[in-house]
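Quick heads-up: it's one chain on its own, the form predicted alone, in C-alpha cells.
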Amino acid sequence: MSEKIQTIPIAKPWMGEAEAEAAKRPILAGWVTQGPEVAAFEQEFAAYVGAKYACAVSNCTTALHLALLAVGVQTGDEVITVSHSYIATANSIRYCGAIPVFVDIEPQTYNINPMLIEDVISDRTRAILVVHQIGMPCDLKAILEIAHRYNLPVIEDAACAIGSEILWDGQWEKIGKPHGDIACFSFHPRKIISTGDGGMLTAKNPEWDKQFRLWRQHGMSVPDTVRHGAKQVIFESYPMLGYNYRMTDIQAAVGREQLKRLPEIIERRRYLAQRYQEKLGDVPGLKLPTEPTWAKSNWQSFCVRLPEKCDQVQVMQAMLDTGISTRRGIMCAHREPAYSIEAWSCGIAQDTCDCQPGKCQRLTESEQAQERAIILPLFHDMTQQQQDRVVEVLKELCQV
C-alpha cells in the first residue's frame, strides 16, 4: 500500500493557545459583539500602522463599500481600479451603483500601472481605488500626484498588505497610515493575520471615521457601548440608512493576539520569499516577483510567471498530484460571468471599443498574468524541507 502524500497547503494561519485563550475573554464576559475588544483592537491596529483612525468591520469588502460611500461615490459615477484583483474590489464599486473603469497592470509587480490612469479620467470619475496586490505596495506617489491634479480621492485596497511598507519622504512607513485617503484591510484566513474573517478601515478624516461607525451598525445614533453603560434610559434613533457590518468581540480578541505575532510572521515570510528567489532564480524563463527599491512587501503571496512552454493548468495539476497546492495568477473581474460588457469599462466608449466578454485590448497584461502566473505555497510554519520540495517539483516541471 502506497504511503499517502502529505499536502503542502497554499496558506495556513499561524494561531495557537494565545488566540484560543483570547477568544475566551469575551465569551466569559458576555459581551461578544462590537464592544471593548473591538475598541481595543482598533486602537492597537491604528498604532501599528500609524493611522489616526481605525474602524473595524465585518470584512474587507464591506470596508471598501463604506470607503467608497464616504468619498461620495454614487450611482452612475466611475471609479478607476484594476480588473486584476479578487472580485470583491470591483464588486464594492458596483454596490454603490457605480461603474468600475479597469486599468492594466505592470507585469513586474502585478499592480496598477500609474501611466495609464490619466487616460481614463472623465467627468464622471469620482475616485481611484488602487490595490496593493498580494502584499506588494503599488506606486502611491505617482498615483497621488495624478489624483491631486484632478482632485480625486484615493482608496487603498490593502486587503493583503498589512505590515507591508513604503519609502515615504525618506522614511519607511506602513501601508495603512494611510497615504491616500482611506485604506481597507482584510483578516481572512488567506491573509497575513486572521480573525476568521473581518476588516478594518484607516483614515485621516475624523468625519469619515464617525460615518463608518454609524454605517456599520445600521446607522444607529447611540453605540451599544454608550447605551449599556448609561445611568439613564436612552433611546437610539436611525437617522440614515445603515448596514450590519459589525465585527464581533470574539474576532477582535483573536485579532489582538494576531497583531502581536505580526512582526515575527513578516520576518519569517520575508526569509522564505528570499529563499524562493535564491533557489528559483536560475530556472530559464521563470519570472520571479519584483520588489521595487521603495517597497517592502509582507509577501502575502509568492507569485511566479511560468515559462512560455509551460501550460498553467498542467503545471498546477502536476504539482497537486505530488501533494503541493498552488493557485492561478490573480483573477480578472472583467472575465467573469457577473461582469457582462455593460458592467464595466476600459475607458473607451462602448461604441468604439472592440472588447469582447473575457477579452480586452487594453487589459492584456492583466489577462496574461492570470493565464501564465501561479502562486506558490507560503506560510509561517512552512519548513525548509517543504519549500525545497516545492522548488524541486516546480524546477522539474519547468524543464520538461
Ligand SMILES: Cc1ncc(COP(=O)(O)O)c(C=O)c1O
Given for the second form:
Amino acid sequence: MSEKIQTIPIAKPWMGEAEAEAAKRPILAGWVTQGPEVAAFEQEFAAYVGAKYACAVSNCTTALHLALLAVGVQTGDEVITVSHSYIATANSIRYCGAIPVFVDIEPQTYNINPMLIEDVISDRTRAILVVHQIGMPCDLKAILEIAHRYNLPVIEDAACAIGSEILWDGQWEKIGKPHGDIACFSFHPRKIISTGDGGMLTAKNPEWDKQFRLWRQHGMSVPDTVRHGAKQVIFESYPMLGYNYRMTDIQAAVGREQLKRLPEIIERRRYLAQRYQEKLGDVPGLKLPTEPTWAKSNWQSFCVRLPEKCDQVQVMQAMLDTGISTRRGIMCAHREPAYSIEAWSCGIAQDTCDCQPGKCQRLTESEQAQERAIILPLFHDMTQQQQDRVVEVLKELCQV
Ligand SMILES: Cc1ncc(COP(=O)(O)O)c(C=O)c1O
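Based on the form predicted alone presented above, generate the structure block for the form predicted together with the named molecule.
Time for the whole complex; same chain goes first.
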C-alpha cells in the first residue's frame, strides 16, 4: 500500500475552541457588527501595540486606503513606496488616484532602501508608504529623518508586523505605536493572528482616528451605537463620501482571543526561525534572512534566497512533490499587467527611467528577490519533524 504524503502547509492560523466560543458571543447577543466586541478589540489592540488610537476596519487594504486619504493624498499626487510587496500596498495608492513611485529594497531585509528615497522626492510627492515586509521592521529611523526634512507623512504598512518590535531610544517598542503617522495591520489568515479577514489602523493624531470612524461607516454622522442608545429620535446625516469598511463583531470577538495568544505565537515563531537559521546556516550559497540589531521580527514568513545554481520553480516543484508547500519571493507590483499602464509602471516618467516590460533598472534588487527567494513553511504548531523534513529536502535540492 502506498504511503500517503503528509502535506506541510506554508502557513496555518493557530485557533481553537476559544475562538469558536468567542464567535458565539455576538451571535447570541444579536449585535454582530460595529458593536461592543469591535470597541473592545480596538482598545485591547491599542494597548498591545502601545498606540493611543486604534480603529478596526474590514482589512488592511481598506486601512491603507483610509490612511492615505487622511494624510491628504489626492489625484495626481505621488506616493513613494516599494514595488516589492503584496499588490495591495500599491493598489491602495491608486485607489486615491495617486501614482506609486517605487523604490528598490535592501537585499538582506527585503525592506525599502532608505538611501534611495530622496532621489525620487518631487514636488508632487505627498507621502511615503513603507512596508515592514513579512514582519521585519524597516529602518524607520532613517526613513523618518528624511520624511521630517521634507515634511512628508509616513504611513507604515504593518500588514505582516503584528508583534514585531523596533529598538527606539533604547527601548524595544511594538510596531504600530505608530512611529510614523499611521500604521495599518492585517488579520488575513496568512498573518500571525487572524480574524478571517480584518484590519486595524493606529494613528498618532486623534483627528485622523475620528475621520477613520466616519469613513469606515459610509460617512454617517451619528453611529448606530449612539442611535440605538438614544432616548430621543435622532437622524443621521452623511456630510462626506464614506465607505463600507466595517469589521464585524464576530471577527472582533475572534481577534480578541487571538490577541491573547499572541505572545506565545511570537515566542514559538522566533524559536522556529532560529532553528531554521541553525539548521540551514551551512548550506553553500543559500542566503538566510538577517535581523538588524535594532529589529525583532515576528517571523510572519521565513524567506531564503536560493544558491545561484538552483532554479526557483524547480526547487519549489520538487518540494511540492514531497508534500512541502513553499511560495516564491514577494511579488513586484511593477511587473504585473495591472501596472503596465501609460508610461509609469515604476512610477518614474519615461524620460528618466527606461523600464522594459517586467524589468526596471531601478528595481533590480526587488526583481531578484522575487526570482531567487522562496518562503518556507512556518506556523505555530509546526513540529520539529516537519521542520527537519523541510530542512532535509531543501538541503538536498541546494546541493545537487
Ligand atoms: C504587505 C501587505 N500589505 C497589505 C496587505 C493587504 O492585507 P489585506 O489582505 O488584509 O487587505 C497584505 C496582505 O497580504 C500585505 O502582505
